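Only one chain is shown below, in structure tokens, and it's the form predicted on its own.
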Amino acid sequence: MTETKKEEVTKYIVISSDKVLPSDAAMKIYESEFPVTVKETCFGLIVSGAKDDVQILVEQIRQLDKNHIFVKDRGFPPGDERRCRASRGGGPRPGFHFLREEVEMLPAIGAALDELEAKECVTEKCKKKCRLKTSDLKKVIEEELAR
């Protein structure tokens, strides 16, 4: 009988939360006893394993703080020689600087998601174009600066 290998995937779990630390998320994964590889990083976790297992774990981790935990696909498993700094002679790995820029935007995205979730209904835009009154613009600016 031939054994079929399950499709393996690797995902970044980027944590931008005041409530959840990467170590908390890692402990939740270790407790689940799924056969996955977990690597803690400065921005969260890298999880690699069977597609179904990783998907279930990602959903469980996101439920810890769904508006502040983000998931991104990664093309290579942890320690892969094509990405590993040790085998390339040091320096930042390819893609690190872009990921760092993305991570810096996440607190604003999380705050926007929290704000959107807090509102029960979103007001519909005006159907016709109209000019914004100066007084309304000043009010919006003052509210934003007061945050």
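Heads up, when I say rigid core I mean the largest set of C-alphas that superpose within 1.5 Å between the two forms. Remember, it's a predicted structure, so these values are computed and weren't measured experimentally. Residue numbers count along the first chain shown, from 1. First, how it differs from the form predicted together with the partner chain.
- Once both forms are fitted on their core, a CA shift of 2 Å or more is seen for D136 between these two forms.
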Second form
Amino acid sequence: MTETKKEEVTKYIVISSDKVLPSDAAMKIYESEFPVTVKETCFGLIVSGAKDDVQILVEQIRQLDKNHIFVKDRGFPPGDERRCRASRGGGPRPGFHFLREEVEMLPAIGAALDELEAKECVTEKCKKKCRLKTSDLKKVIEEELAR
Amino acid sequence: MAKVFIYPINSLILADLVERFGHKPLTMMSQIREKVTSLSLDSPPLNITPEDPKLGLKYAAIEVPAGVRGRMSLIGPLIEQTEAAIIVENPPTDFGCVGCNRTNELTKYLVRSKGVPVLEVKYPESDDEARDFVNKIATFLESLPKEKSEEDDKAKNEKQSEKEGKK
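To test you: the structure above is the form predicted on its own. What is the structure of the form predicted together with the partner chain?
Below, the chain from earlier opens the complete complex, with every other chain and molecule after it.
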């Protein structure tokens, strides 16, 4: 019986975090023992493997620093001769320039996501009727005084 | 889960935000993957066949350069699936696979004329703009229906029938 090959996907994991380095994320993947290919790059990682495995791994990596790790699909598998710099005589690979431009904006996007998350937490808290904590009251007073 | 078309079509930030807020981004990368990893390599290196520009004829006239039609053969099927769209104006670079401005104009025109909800935002250049950018996108994505799409249901039904078949 021939077994149908599982769908293979490749993902970029772009890390713009103060806490997590690409090597930390790579170690996390090695520890997980999923049969995937990992390539460490200057901006993060390229992970390739069966769709389900990669999906689980990407979620695990994202949880390391949720708002500062970004993920997108990649068409070409890692090390593909049509894109790999080793076989093209060096220089940035096609598609790198746009990624570099976007990577510059990632710290601001991450901070905006942090703020958005904090706002959501506040609105959730407001929905529940409860006593105001002294620490929260202190924050409110400090914010008012800082104006 | 809605299928959200993004422009620039290979954007990391947009693809990530769409996925983060629980929807499916329609990106160039998935189309390219099909082209470069399929086994029947007709025309190396990218597996583009003479059929592709013909497929592009559905979206652009014969007088239009073949490059535009070739690109539209990849982007066009995505536009057909579109249920919502996010268009970012003046992205920093327009080179690489989104480097053809005529294709970009045609893509944006087709998306706008499709009649699906479209969010148009400016590419952020400062922290304040980034905050505004993310807030707008988050509000837009949260307003979209989060129900499972028909394709997911189909896939589930197929899996169930396969299991029953094995039994």
